[in-house]
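Starting off, we have a lone chain in the form predicted alone, written out as C-alpha coordinates.
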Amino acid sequence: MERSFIIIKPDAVQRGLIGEIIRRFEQKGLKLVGLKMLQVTREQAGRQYSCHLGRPFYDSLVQFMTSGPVCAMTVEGKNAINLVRKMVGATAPENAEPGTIRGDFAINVQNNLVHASDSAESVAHELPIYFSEQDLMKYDSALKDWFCKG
(Lines of atoms letter the chains of each structure in order from A and count residues from 1; the text may use other names and numbers.)
(Lines give C-alpha, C1' and ligand atoms only; values in the text may rest on other atoms or scores of the structure.)
(Ligands and ions follow the chains in the order given, each with its own letter.)
Protein backbone atom coordinates (compact mmCIF):
# COMPACT_ATOMS: atom_id res chain seq x y z
CA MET A 1 0.00 0.00 0.00
CA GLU A 2 1.12 3.50 -0.79
CA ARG A 3 0.88 6.48 1.57
CA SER A 4 -0.03 10.01 0.65
CA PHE A 5 0.36 13.14 2.78
CA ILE A 6 -2.28 15.87 2.81
CA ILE A 7 -2.71 19.18 4.60
CA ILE A 8 -6.12 20.77 4.87
CA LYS A 9 -5.00 24.39 4.75
CA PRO A 10 -6.06 27.31 6.99
CA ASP A 11 -8.69 28.55 4.51
CA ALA A 12 -10.44 25.17 4.46
CA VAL A 13 -10.34 24.97 8.27
CA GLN A 14 -11.84 28.47 8.54
CA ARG A 15 -14.57 27.59 6.05
CA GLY A 16 -15.57 24.43 7.95
CA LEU A 17 -14.52 22.01 5.18
CA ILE A 18 -12.42 19.54 7.20
CA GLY A 19 -15.17 16.93 7.41
CA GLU A 20 -16.15 17.26 3.74
CA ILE A 21 -12.55 16.84 2.59
CA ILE A 22 -11.87 13.84 4.83
CA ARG A 23 -15.22 12.31 3.80
CA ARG A 24 -14.22 12.41 0.13
CA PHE A 25 -10.98 10.52 0.74
CA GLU A 26 -12.67 7.95 2.98
CA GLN A 27 -15.53 7.40 0.57
CA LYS A 28 -13.03 6.79 -2.22
CA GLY A 29 -11.67 3.91 -0.16
CA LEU A 30 -8.46 5.48 1.15
CA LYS A 31 -7.59 4.41 4.68
CA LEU A 32 -6.96 7.24 7.14
CA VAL A 33 -3.86 6.32 9.16
CA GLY A 34 -2.82 9.71 10.56
CA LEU A 35 -4.77 12.80 11.50
CA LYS A 36 -3.95 15.83 13.61
CA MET A 37 -4.97 19.44 13.88
CA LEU A 38 -2.09 21.79 14.50
CA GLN A 39 -0.66 25.26 14.08
CA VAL A 40 2.16 25.03 11.52
CA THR A 41 5.33 26.76 12.69
CA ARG A 42 7.54 28.85 10.40
CA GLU A 43 10.20 26.16 10.75
CA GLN A 44 7.78 23.41 9.63
CA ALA A 45 6.49 25.48 6.70
CA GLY A 46 10.04 26.37 5.71
CA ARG A 47 11.07 22.72 5.71
CA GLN A 48 7.97 21.64 3.80
CA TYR A 49 8.31 24.31 1.11
CA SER A 50 12.11 24.40 0.94
CA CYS A 51 11.88 23.52 -2.76
CA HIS A 52 10.27 26.94 -3.33
CA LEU A 53 12.88 28.94 -1.40
CA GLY A 54 13.86 32.00 -3.42
CA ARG A 55 10.70 32.06 -5.51
CA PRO A 56 8.57 35.22 -5.36
CA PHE A 57 5.64 33.47 -3.64
CA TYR A 58 7.70 31.67 -0.96
CA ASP A 59 7.24 34.22 1.87
CA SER A 60 3.50 34.63 1.28
CA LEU A 61 3.10 30.84 1.15
CA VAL A 62 4.87 30.38 4.49
CA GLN A 63 2.85 33.26 5.98
CA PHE A 64 -0.41 31.74 4.75
CA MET A 65 0.39 28.23 6.00
CA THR A 66 1.19 29.60 9.47
CA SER A 67 -1.82 31.96 9.58
CA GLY A 68 -4.19 29.54 11.31
CA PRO A 69 -4.74 25.91 12.22
CA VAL A 70 -4.44 23.15 9.64
CA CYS A 71 -5.40 19.51 9.60
CA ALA A 72 -2.54 17.19 8.57
CA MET A 73 -3.41 13.71 7.45
CA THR A 74 -1.94 10.57 5.99
CA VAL A 75 -3.92 8.11 3.93
CA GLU A 76 -3.05 4.70 2.53
CA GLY A 77 -4.31 2.90 -0.52
CA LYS A 78 -3.45 1.55 -3.92
CA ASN A 79 -1.87 4.36 -5.98
CA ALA A 80 -2.76 6.75 -3.15
CA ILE A 81 -0.49 9.60 -4.29
CA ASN A 82 -1.94 9.87 -7.80
CA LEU A 83 -5.47 9.20 -6.60
CA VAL A 84 -5.28 11.97 -3.99
CA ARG A 85 -3.83 14.41 -6.54
CA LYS A 86 -6.69 13.69 -8.94
CA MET A 87 -9.25 14.15 -6.18
CA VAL A 88 -7.66 17.44 -5.08
CA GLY A 89 -7.61 18.91 -8.60
CA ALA A 90 -5.42 21.44 -10.36
CA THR A 91 -3.54 23.99 -8.23
CA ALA A 92 -5.33 26.92 -9.86
CA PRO A 93 -9.05 26.58 -9.08
CA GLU A 94 -10.04 27.93 -12.49
CA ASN A 95 -8.27 24.89 -14.01
CA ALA A 96 -9.64 22.37 -11.50
CA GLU A 97 -12.36 20.07 -12.77
CA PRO A 98 -15.81 20.11 -11.13
CA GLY A 99 -16.01 17.21 -8.70
CA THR A 100 -12.49 17.79 -7.39
CA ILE A 101 -11.98 19.45 -4.02
CA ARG A 102 -10.46 22.58 -5.56
CA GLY A 103 -12.92 22.59 -8.46
CA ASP A 104 -15.85 22.54 -6.06
CA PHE A 105 -14.60 24.79 -3.26
CA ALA A 106 -11.33 26.68 -3.93
CA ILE A 107 -11.26 30.46 -4.38
CA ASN A 108 -7.78 31.25 -5.74
CA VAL A 109 -4.31 29.76 -6.15
CA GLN A 110 -3.18 30.58 -2.62
CA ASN A 111 -6.51 29.79 -1.00
CA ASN A 112 -6.83 26.42 -2.70
CA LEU A 113 -7.79 24.48 0.44
CA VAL A 114 -5.46 21.48 0.28
CA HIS A 115 -1.83 20.51 -0.10
CA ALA A 116 -1.18 16.99 -1.37
CA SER A 117 2.23 15.41 -1.92
CA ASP A 118 2.93 14.96 -5.62
CA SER A 119 5.37 12.03 -5.50
CA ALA A 120 6.80 9.33 -3.27
CA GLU A 121 9.83 11.59 -2.77
CA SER A 122 7.56 14.42 -1.59
CA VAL A 123 5.79 12.11 0.86
CA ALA A 124 9.19 10.97 2.20
CA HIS A 125 10.21 14.63 2.66
CA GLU A 126 6.93 16.08 4.01
CA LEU A 127 5.42 13.34 6.15
CA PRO A 128 8.15 13.32 8.85
CA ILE A 129 7.77 17.09 9.30
CA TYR A 130 4.32 16.46 10.78
CA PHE A 131 4.11 12.78 11.78
CA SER A 132 6.42 10.29 13.44
CA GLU A 133 6.00 6.61 12.62
CA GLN A 134 4.43 6.21 16.09
CA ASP A 135 1.75 8.74 15.09
CA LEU A 136 0.56 6.58 12.21
CA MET A 137 -1.94 3.83 12.88
CA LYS A 138 -1.51 0.30 11.65
CA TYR A 139 -4.78 -1.56 11.23
CA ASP A 140 -6.63 -3.65 8.70
CA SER A 141 -9.70 -2.09 7.19
CA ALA A 142 -12.71 -4.39 7.06
CA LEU A 143 -13.15 -3.18 3.48
CA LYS A 144 -9.58 -3.81 2.32
CA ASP A 145 -10.57 -6.67 0.04
CA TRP A 146 -13.06 -4.42 -1.73
CA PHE A 147 -10.73 -1.48 -2.31
CA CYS A 148 -7.32 -3.07 -2.69
CA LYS A 149 -7.95 -5.50 -5.55
CA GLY A 150 -6.49 -5.20 -9.02
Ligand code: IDP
Given for the second form:
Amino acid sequence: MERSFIIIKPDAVQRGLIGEIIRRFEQKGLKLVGLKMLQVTREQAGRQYSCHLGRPFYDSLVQFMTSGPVCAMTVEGKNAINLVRKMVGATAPENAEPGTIRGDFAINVQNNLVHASDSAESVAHELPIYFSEQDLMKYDSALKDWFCKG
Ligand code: IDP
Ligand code: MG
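Could you present the same protein in the form predicted in complex with the ligand, rather than the form predicted alone shown above?
So here's everything in the complex, that chain up top.
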Protein backbone atom coordinates (compact mmCIF):
# COMPACT_ATOMS: atom_id res chain seq x y z
CA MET A 1 0.00 0.00 0.00
CA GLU A 2 1.34 3.46 -0.86
CA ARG A 3 2.58 5.71 1.91
CA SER A 4 2.37 9.47 2.09
CA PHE A 5 4.00 11.92 4.46
CA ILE A 6 2.15 14.94 5.88
CA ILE A 7 3.00 17.78 8.26
CA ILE A 8 0.32 19.82 9.99
CA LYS A 9 2.22 23.12 10.02
CA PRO A 10 2.67 25.50 13.00
CA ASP A 11 -0.18 27.79 11.87
CA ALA A 12 -2.67 24.90 11.84
CA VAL A 13 -1.52 23.74 15.29
CA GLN A 14 -1.97 27.29 16.65
CA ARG A 15 -5.39 27.59 15.02
CA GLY A 16 -6.63 24.37 16.62
CA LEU A 17 -7.01 22.56 13.30
CA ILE A 18 -5.10 19.34 14.10
CA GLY A 19 -8.29 17.37 14.71
CA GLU A 20 -10.08 18.77 11.66
CA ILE A 21 -7.16 17.89 9.38
CA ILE A 22 -6.62 14.37 10.76
CA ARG A 23 -10.40 13.78 10.59
CA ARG A 24 -10.43 14.43 6.85
CA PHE A 25 -7.69 11.91 6.10
CA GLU A 26 -9.18 9.28 8.43
CA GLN A 27 -12.67 9.67 7.01
CA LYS A 28 -11.36 9.40 3.44
CA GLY A 29 -10.13 5.91 4.33
CA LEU A 30 -6.41 6.51 4.69
CA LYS A 31 -4.79 4.43 7.42
CA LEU A 32 -2.86 6.43 10.00
CA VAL A 33 0.43 4.62 10.71
CA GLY A 34 2.59 7.43 12.13
CA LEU A 35 1.71 10.43 14.27
CA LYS A 36 3.85 12.72 16.42
CA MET A 37 4.04 16.29 17.62
CA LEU A 38 7.47 17.84 17.48
CA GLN A 39 9.38 21.08 17.20
CA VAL A 40 11.07 21.10 13.78
CA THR A 41 14.77 22.03 13.89
CA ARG A 42 16.43 24.29 11.33
CA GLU A 43 18.38 21.25 10.17
CA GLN A 44 15.19 19.23 9.57
CA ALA A 45 13.42 22.12 7.81
CA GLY A 46 16.51 22.73 5.65
CA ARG A 47 16.64 19.07 4.60
CA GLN A 48 12.91 18.90 3.97
CA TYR A 49 12.90 22.02 1.79
CA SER A 50 16.36 21.58 0.19
CA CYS A 51 14.70 21.77 -3.25
CA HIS A 52 13.64 25.36 -2.46
CA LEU A 53 17.07 26.57 -1.31
CA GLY A 54 17.77 29.93 -2.98
CA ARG A 55 14.10 30.79 -3.55
CA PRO A 56 13.03 34.22 -2.22
CA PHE A 57 10.66 32.60 0.31
CA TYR A 58 13.14 29.98 1.60
CA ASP A 59 14.45 31.77 4.75
CA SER A 60 10.98 32.84 5.78
CA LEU A 61 9.66 29.31 5.19
CA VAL A 62 12.34 27.73 7.40
CA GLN A 63 11.66 30.37 10.07
CA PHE A 64 7.92 29.61 9.87
CA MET A 65 8.31 25.83 10.01
CA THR A 66 10.55 26.07 13.10
CA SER A 67 8.41 28.70 14.85
CA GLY A 68 6.26 26.30 16.89
CA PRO A 69 5.16 22.70 17.23
CA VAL A 70 3.93 20.73 14.24
CA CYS A 71 2.21 17.39 13.87
CA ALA A 72 3.93 14.93 11.53
CA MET A 73 1.92 12.09 10.05
CA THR A 74 2.32 9.07 7.84
CA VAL A 75 -0.71 7.57 6.14
CA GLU A 76 -1.18 4.55 3.91
CA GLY A 77 -3.72 3.86 1.21
CA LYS A 78 -4.28 3.28 -2.48
CA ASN A 79 -2.74 6.20 -4.43
CA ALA A 80 -2.15 7.91 -1.07
CA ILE A 81 0.34 10.46 -2.42
CA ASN A 82 -1.91 11.95 -5.10
CA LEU A 83 -5.02 11.59 -2.98
CA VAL A 84 -3.50 13.53 -0.08
CA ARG A 85 -2.20 16.28 -2.40
CA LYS A 86 -5.70 16.62 -3.86
CA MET A 87 -7.25 16.86 -0.40
CA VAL A 88 -4.65 19.46 0.66
CA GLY A 89 -5.26 21.70 -2.37
CA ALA A 90 -3.11 24.07 -4.41
CA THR A 91 -0.21 26.00 -2.85
CA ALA A 92 -1.58 29.46 -3.58
CA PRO A 93 -4.78 30.13 -1.61
CA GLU A 94 -6.50 31.74 -4.59
CA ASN A 95 -6.03 28.49 -6.53
CA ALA A 96 -7.00 26.10 -3.72
CA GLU A 97 -10.50 24.82 -4.43
CA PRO A 98 -13.19 24.92 -1.77
CA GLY A 99 -13.46 21.45 -0.25
CA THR A 100 -9.71 21.14 0.03
CA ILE A 101 -7.97 21.87 3.35
CA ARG A 102 -6.19 24.95 2.01
CA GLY A 103 -9.27 26.01 0.04
CA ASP A 104 -11.41 25.88 3.16
CA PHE A 105 -9.01 27.31 5.75
CA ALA A 106 -5.98 29.11 4.22
CA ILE A 107 -5.65 32.66 2.92
CA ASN A 108 -1.85 33.03 3.03
CA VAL A 109 0.56 31.38 0.56
CA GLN A 110 3.19 30.60 3.19
CA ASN A 111 0.94 29.82 6.12
CA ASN A 112 -1.04 27.24 4.22
CA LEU A 113 -1.59 24.74 7.03
CA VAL A 114 -0.33 21.49 5.57
CA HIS A 115 2.71 20.00 3.91
CA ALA A 116 2.23 16.86 1.84
CA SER A 117 4.80 14.92 -0.17
CA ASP A 118 4.20 15.32 -3.91
CA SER A 119 5.80 12.11 -5.25
CA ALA A 120 7.26 8.77 -4.20
CA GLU A 121 10.71 10.41 -4.38
CA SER A 122 9.56 13.16 -2.00
CA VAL A 123 8.21 10.59 0.46
CA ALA A 124 11.55 8.75 0.32
CA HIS A 125 13.37 12.05 0.98
CA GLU A 126 11.06 13.60 3.59
CA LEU A 127 9.60 10.78 5.67
CA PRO A 128 12.94 9.57 7.17
CA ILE A 129 13.69 13.13 8.37
CA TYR A 130 10.82 12.73 10.84
CA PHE A 131 10.09 9.01 11.30
CA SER A 132 12.20 5.91 11.71
CA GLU A 133 10.77 2.65 10.41
CA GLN A 134 10.16 1.57 14.04
CA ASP A 135 8.00 4.66 14.60
CA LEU A 136 5.52 3.43 11.99
CA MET A 137 2.76 1.07 13.06
CA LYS A 138 2.12 -2.16 11.22
CA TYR A 139 -1.46 -3.28 11.65
CA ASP A 140 -4.46 -4.45 9.69
CA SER A 141 -7.29 -1.98 9.54
CA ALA A 142 -10.63 -3.59 10.43
CA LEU A 143 -12.10 -1.49 7.61
CA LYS A 144 -9.62 -2.52 4.95
CA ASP A 145 -12.13 -4.53 2.91
CA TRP A 146 -14.40 -1.49 2.70
CA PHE A 147 -11.64 0.92 1.73
CA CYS A 148 -9.08 -1.16 -0.16
CA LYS A 149 -10.89 -3.75 -2.31
CA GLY A 150 -10.99 -3.23 -6.02
P1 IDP B 1 3.53 22.80 -1.67
O2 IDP B 1 3.58 22.87 -0.16
O3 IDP B 1 2.13 22.98 -2.18
O4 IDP B 1 4.19 21.56 -2.21
P5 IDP B 1 5.85 24.27 -2.63
O6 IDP B 1 5.90 25.01 -3.91
O7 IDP B 1 6.62 22.99 -2.53
O8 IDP B 1 4.32 24.05 -2.23
O9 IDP B 1 6.37 25.28 -1.50
C10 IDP B 1 6.64 24.80 -0.21
C11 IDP B 1 6.04 25.77 0.78
O12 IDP B 1 6.70 27.04 0.67
C13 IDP B 1 4.57 26.11 0.57
O14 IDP B 1 3.69 25.14 1.11
C15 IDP B 1 4.44 27.43 1.28
O16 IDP B 1 4.39 27.27 2.70
C17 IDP B 1 5.78 28.09 0.92
N18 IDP B 1 5.69 28.90 -0.31
C19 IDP B 1 5.58 28.46 -1.59
N20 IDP B 1 5.52 29.49 -2.46
C21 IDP B 1 5.61 30.61 -1.71
C22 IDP B 1 5.60 32.02 -2.03
O23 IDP B 1 5.51 32.43 -3.19
N24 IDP B 1 5.69 32.89 -0.98
C25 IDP B 1 5.79 32.47 0.32
N26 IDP B 1 5.81 31.16 0.65
C27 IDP B 1 5.71 30.24 -0.34
MG1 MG C 1 6.19 20.99 -2.34
